[in-house]
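So this first bit is one chain, no partners, the form predicted alone, shown in structure tokens.
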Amino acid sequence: MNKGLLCLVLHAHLPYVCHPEAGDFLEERWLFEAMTECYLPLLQVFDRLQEDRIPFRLSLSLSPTLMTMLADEFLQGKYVAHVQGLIGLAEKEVVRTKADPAMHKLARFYRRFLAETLQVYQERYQGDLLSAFKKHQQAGNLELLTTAATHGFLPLLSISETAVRNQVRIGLQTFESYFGRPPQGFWLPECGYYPGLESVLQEAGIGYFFVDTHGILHASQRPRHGIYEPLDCGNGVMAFGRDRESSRQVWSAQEGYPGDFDYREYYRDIGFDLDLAYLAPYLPEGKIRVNTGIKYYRVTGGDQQKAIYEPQKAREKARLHAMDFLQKRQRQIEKLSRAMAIPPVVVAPYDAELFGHWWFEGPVWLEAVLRQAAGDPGGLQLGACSDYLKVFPDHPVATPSASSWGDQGYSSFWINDTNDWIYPLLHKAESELEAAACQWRDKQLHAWLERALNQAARSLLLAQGSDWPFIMQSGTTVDYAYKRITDHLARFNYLMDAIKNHRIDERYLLALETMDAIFPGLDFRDYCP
């Protein structure tokens, strides 16, 4: 770390979606698509580097809801059936495209890709992706982190510190149950920070977290070195700021690498291009058009003028972009190091799903970055924020400003005229749960009453997820987001009424526990302030 450190941070999160009552549920495909195009390709990148004895180091945050879904045997079985179905569709495509050599070659590419995905999932990982990530954590390749229990947007839950504390605490408990030790760092959902949150993190044993650039630059005292040195929040908890330059270079479809004309076009998929009757056996309910992952075009041109995708050419471009990224970070760090008393730290955080799902070549790019960095020992050094803090533990003291990495930089994406009705209901439910927790905390309870109180807390946690107001504002699957919030709150209200009246349908309670099979160690007593 002679000149500085580059910290690549990937944040992997999906909302909890598990429908044992449905054979093929549309929103479960969010998970299956991410597994096929992102999580499995990333693990294969890590495996190849380890097999080739290439040293590498980066950070990966896994949300509690995602961890729970990846570990769920029911969803694991559904995923296998999902990929088998896609292999069947790819087989049909190989036949359909025989008259078009370029498309036929791509159809065979997808058939091979899907068959290898299924083989790796079943034979190499035995369906257990968390153990595969844990192996790289134990080898020192990954710094694994986590986030709040259901990815609740903490600034808008902070009217109750108990709500925030339990989002943090239950998230950490879930992580430790899967990985055997607590994380050193914490990903604030949507990088949403408010002054005072650092006290909750310190209480939970967290050493550092991330904020967007302006969270550091608009701190109570502007730091001399800006975002290139962490802030001590006054209690030993460190705040690292996002480097916009490196983020924009990778994340932006307009200014960054993913918009290059050689890369695969995400928005042209045979699920929307081909005849419905042909696709029906592979679509939800046989009629709902969805992305299949089989895409024949690259980014070039307008909707009807796109050129055919060439995977080898795209991979070559990804390696060139990796070299470009490293060269720019090297120049950036060399320039910063001349003006700083200590080596700078450049933090580059991204949604993990960018790599493979949205940007199909993203895993190729990442592997090239890690290989090229390792091949130049005197060049750019990659690591985790905890590595930096071990060498440089003392930093300026200040309080970051309220901020997020959402549009406009604050809370407007999660509270606006599309979704502001949510929060009075959440706050009312939180207040009711806290009162009930204090009422029943020290009493001997019948088994059904304790289960009902715990399930009420679980329902509230699931209603607090940041994904639902985000979807409402972004305008995608709005009906589903509305249904999820109202369903969770309706379940909460039913349970609270049953508790007050000392009467509950235990079969219905069991059904709710089955549908929301998450956070088994949850204890309602923790909601008594």
The other form holds:
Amino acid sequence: MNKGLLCLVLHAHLPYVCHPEAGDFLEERWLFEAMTECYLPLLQVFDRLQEDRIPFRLSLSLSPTLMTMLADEFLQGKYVAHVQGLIGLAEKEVVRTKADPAMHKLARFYRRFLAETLQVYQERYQGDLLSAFKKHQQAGNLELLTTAATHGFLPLLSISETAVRNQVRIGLQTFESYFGRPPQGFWLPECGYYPGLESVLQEAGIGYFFVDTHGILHASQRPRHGIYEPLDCGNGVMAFGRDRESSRQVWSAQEGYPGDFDYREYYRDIGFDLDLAYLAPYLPEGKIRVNTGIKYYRVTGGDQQKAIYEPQKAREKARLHAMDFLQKRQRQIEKLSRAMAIPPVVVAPYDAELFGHWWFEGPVWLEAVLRQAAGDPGGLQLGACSDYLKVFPDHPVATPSASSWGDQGYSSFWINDTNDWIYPLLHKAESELEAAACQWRDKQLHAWLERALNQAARSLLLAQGSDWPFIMQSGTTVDYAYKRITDHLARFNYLMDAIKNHRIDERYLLALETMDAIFPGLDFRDYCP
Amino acid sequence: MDHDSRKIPSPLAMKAISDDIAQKYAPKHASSITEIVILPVDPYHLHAYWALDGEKMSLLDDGKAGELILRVHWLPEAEREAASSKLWFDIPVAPFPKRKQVTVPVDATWYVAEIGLRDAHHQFTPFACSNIIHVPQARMAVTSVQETAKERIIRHRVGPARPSTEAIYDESLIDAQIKRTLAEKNLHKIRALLPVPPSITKQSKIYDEMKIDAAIQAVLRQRGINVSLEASTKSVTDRKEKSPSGLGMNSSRP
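Next up, the form predicted in complex with its partner chain in place of the form predicted alone?
Next comes the full complex, and the chain you just saw is listed first.
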């Protein structure tokens, strides 16, 4: 480590959306879109770098719900059908746009992109993206991390330490079941931290986690080097702070790269632009307009009429932005290293779905960052937080401040008048489950009773996801979020009622286990405090 | 969860089961116990929700027994019990919807709340006492505490909030304002905000962020002002500028 370390951290998460009881389920497209535009392109970036023998290192957090969905054969089959459908639409677009050379060129671009996506998914990865990530973990390119079981927003679940402990423990169990070993670091959902959480993390064997900038700056002792050195939470668990400057360059709609006029415009999709009758065969129920991923325009800027997207020009811009990003980080690290007694660590975390889905050119940018950094051995060094801790294990002791990376920096996005009604229900269910777990923990149980108790825990975990209150506040797909949370709690109530009355319909239990087929290794006994 | 696939209900049957359970076992807020729970929202807000059993609810029926009060206690010195608190404020609340967001006066401290009845003689009878919570420290701010004829002196604020009559500046906003001002060559504006070092009072043709930072930090150090130059948290955490986890795909919906 020369002057400092830049840690790029991508956090990949989607809520558990798997509906075997339905045909073409709208919300399952969230996963399919992310697979096509983000996860597969990122894997291809890593593969290309490895093939070209370019050394690289970054961190990737995979949420337990996402891992479960990526490994799910039912969803894998649906994904293939989904991409095949899009290829059909792209074929149709190639014909439709023949009279317009620029559009026609783009239509052929999408047809090629989608055909390659399907081929890579089926032939190179055999539908198994987790193994593809694992390969890069084993090669040392990726430090894989994970997060809480269903991405529960831990500060608002912390009324019960058992709830938090199980979110953490079950998240780690899921990770280990796919990757064979526990992660060293942990991504707190929405960077939601509260003092005391470090004890749960320590108990779970976690070495470090991330908080937003003010979590470090407002720690119980103001750290000597701000966010550029981790804090020891007093029990050996380290907290790394998000660097605002590198975040802003990528995130900000005003100043950030993704808003560049040459990049693809996310909000102009043929799913909304073209005639409904023309699109019908490719839309859910033949009539619900959705994003198809086929987009012909670039950001353009101002109030001008949207101009045609030019992929080559956009890729070139992404490479320039990569250079700019690295130069700024280099300057930042040089400046910091002059003032610090130890080399600074700059932590730049992003939602993985930004890369490719929201910012179509994001994977190109990332590849260019990694290539350019590797091309200058005396320059900026990229690594993982665990690399930094190996070299510098001792850091100032302080307790970070409660914080999140959400709007306003605390918990208000997840508890306000759009979503606060869920917390009494979640807390009450947690309390009931804990009582049942203690009641049944040491008893010989019928197989069905054991299954019912475990399934009740799954229902509760799924209700606890941070995604539902988030969606309610953000105002998108509110009905779906409402239904998910009330359905999971209703399933929980049904199971608890059956347990209490020693009577269950086997068909019902099997249906619930099939619809919410997640966390197979879960043991309800862990809910006894 | 390995099951005989032949026994798994068909998709239609699963849908019917799901609907049946959703209808018959929908979650309800009804509670047979009396309790109050509080949750920290941010440095100046907490969220309270409560439940009252039938007996307590009946006391509220005609309003003669008194009014329902949420009493919030400030526990400043690690006092961890409502009984030992000498500082509290009361908020009259309606029996429904049994939840309320409360603004608290001081950040970085502990609170506990009680739900109870206050009678005509202002006697408070608590029904239940909440858990104790800690609200985090507010973002550091710079407070203008003194103004001379020629210039303002800026002092770093640490600790409890100041009276609301004082102007409070967020350090990151000041930083942003300084940089913006310098970049836009409107140096006169900065004088109202901060004493400007002579070295940067001349217009700079090239906007050099590092030089500006260094110059500003030098003058702050010289004046013993403990302010760090950082960008606004909000600018990078505002939901409009990011796709927070899980939401990434949601905007793809019509």
